[in-house]
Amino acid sequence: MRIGYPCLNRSIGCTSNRTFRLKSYTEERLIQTVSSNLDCLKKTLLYNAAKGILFFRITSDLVPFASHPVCKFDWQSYFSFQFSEIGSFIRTNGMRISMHPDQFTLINSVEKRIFDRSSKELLYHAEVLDLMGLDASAKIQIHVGGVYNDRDASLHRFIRRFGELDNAIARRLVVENDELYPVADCLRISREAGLPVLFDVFHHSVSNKGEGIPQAFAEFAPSWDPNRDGIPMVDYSSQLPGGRPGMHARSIDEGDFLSFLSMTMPHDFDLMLEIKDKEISALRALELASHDPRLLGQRP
C-alpha cells in the first residue's frame, strides 16, 4: 500500500498547475509556464519521497492547452529530457502516479465532438505518463459521464466509445464509480471492455446497491490485473462535519480512516486521500497506518 494525495503540495511555496487565459497564448509564455510547472513537480515529489509518500496525482495543468486546436507547439520533444528525469525518479523511488482529467472529459457524450475533443483530451494525458517512461500501472481514471435520459443506452456507448480510443489510452484508462453510477455499474463495464474499476469510497457512501465496503472490495478489486495495471487503486474522504452532503472533509478522521483500514483488510491497494489540506493528511495517514502490514516498506 502507497499513500498519497493529488495535484497539490500546500507545504513548497510553488504550484505545478499554472496556466493563463487562452487568449494570451504564445509559445515563448507556454514554455514559461511548463517549465515552472515542472520544476515545481519536480519539488513536489522530492518532498514526497523524503516523507515516505509514495502515491501521488499530477495535475492535468501541467501542460496548459495541450490538447487544444491553439497549441502548435512540439512540447513533447522540447520537454522530453525534463519528462524522462522525472519519471525516472518516480521509478527509483517506488513511488505510483495517476492522472484524472476533469469533469468535461467524456467519452460517453452523445455528442461526437465533444467525445472528439476529450479522446485529444486523454491522449494529453497519456503523452505525459509515457514520456515519463512509466508503466501502465499509472493511470488515468475517468468517470462514466452522463445518464442522458438513457443508462443503458449511455453505459453501451462507454463500452462502445472505450473500443475507438488509441491504445495508448486504453492500456491507462480506470473508470471510477460516482453518484451517477455506482460500482455495479461500473464493473459491468469493466467485464465488457476489460478496463479496472478505481473504487472511490466516499461516492460509494453515497450511491451504492447495498454493497457494503468488504464486499465492494471483494468484487471490485479482481478487476485489476497485477501484472498489467498493478494493485488496485482507491480515493478515500469523509464527510464534511455539518457541510452539505458530498462535501469533502477539511482534514482526515482519524476514528473512520482507521476504521476503513480495518474494514479493508486483507486487501492490498494504493490509496489518494481527497482531502482538502493534502500533503498534511497524508503524513497523518502514514502514522495512523504505521502498523498496518499492507503499507509499502512495513512488510517484515
Given for the second form:
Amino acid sequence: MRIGYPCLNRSIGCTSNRTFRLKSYTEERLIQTVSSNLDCLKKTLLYNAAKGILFFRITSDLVPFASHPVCKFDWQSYFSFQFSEIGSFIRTNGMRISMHPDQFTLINSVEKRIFDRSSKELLYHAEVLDLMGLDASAKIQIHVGGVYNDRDASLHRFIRRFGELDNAIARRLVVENDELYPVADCLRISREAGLPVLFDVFHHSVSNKGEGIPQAFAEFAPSWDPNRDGIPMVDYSSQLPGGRPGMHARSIDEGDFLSFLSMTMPHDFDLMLEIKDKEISALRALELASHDPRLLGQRP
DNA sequence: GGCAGTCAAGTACGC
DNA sequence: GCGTACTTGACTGCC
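Having seen the form predicted on its own, could you now give me the structure of the form predicted in complex with the DNA?
Let's see the whole complex now, leading with the same chain.
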C-alpha cells in the first residue's frame, strides 16, 4: 500500500497547476507556465519521497490548454527532457501516479463532438505519462459520465466509445464509481470492456446497491491485473462534518480512516486521500497506518 | 496589496 | 426552455 494526495502540496510554496486565461494565451506564456509547473512538480515529488508519500495525482493543468485548438506548440518535444527526468525519479523511488481529467471529459456523451474533444484531452493525459516513461500502472481515471435520460444506453455508449479510443489511452484508463453510476455499474462496464474499476469509498457511501466495503473490495479488486495495471487504486475521503452530504472533509477523520483500514484487510491497494488539507492528512494517514502490515518497510 | 468576479470545457435539476 | 449548482484553485481587473 502506498498513500498519497492529489495535485497540490500546500507546504512547499509553489504549485504545479498554474494556468492563465485563454484570452492571454501566447506561446511564450505557455512555455513559461509549463516550465514553472514542471519545476514545482519535481519539488513536490522530492518532498513526497522524503516523507514516504509514494502515491501522487498529477494535475490536469500541468500543460494548460494542451488539448485546446489554440495550442499548436510542440510542448512534448520542447519539454521531453524535463518529463523524462521526472519520470525517472518516479520510477527510481517506486512511486505510483494517477491523473484525473475533470468533469468535462466525457466519453459517453450523446454528442460525438464532445467525445472527440474528450478523446483529445485523454490523449494529452496519456502523453504526459508516456513522456515520463511510466508503464500502464500509471492510470487515468474518469467517471462513466452522463445519464441522458437512459442509463442503460449511456452505460453501453461508454463501452462502445471505450473501444474506439487510441490504445495509448485505453491501456491507462480506469472507470470510477460516482453518485450517478455506482460500483455495480462500473463492474458491468469492466466485464464487457476490460478496464479496471477504481473504487471511490466516499462516493460509494453516498450511492451503492447495498454492498458493504468488504464486498465491494472483493468485487472490484479482481478487475486489476497485477502484471498490467498494478495493484488497485482507491480514492478515500469522508464527509465534511455539518456540510451538505457529499462534501469532502477538510482534514482526515482518524476514526473513520482506521476503521476503513481494518475493513479492507487483507486487500492491498494504493490509497489516494481526497481531503482538502492534502499532504497534511497524507502524513497523518501514514502515521495512523504505520502498524498496518500493508505499509511496513515503506517509511523513509 | 487585497478583494471580488470569473474562468475552455458538460450535465442535472428545479423552476 | 432557461438559469444555476456542481467544485475549486488561480487568474484578472479593479480599487
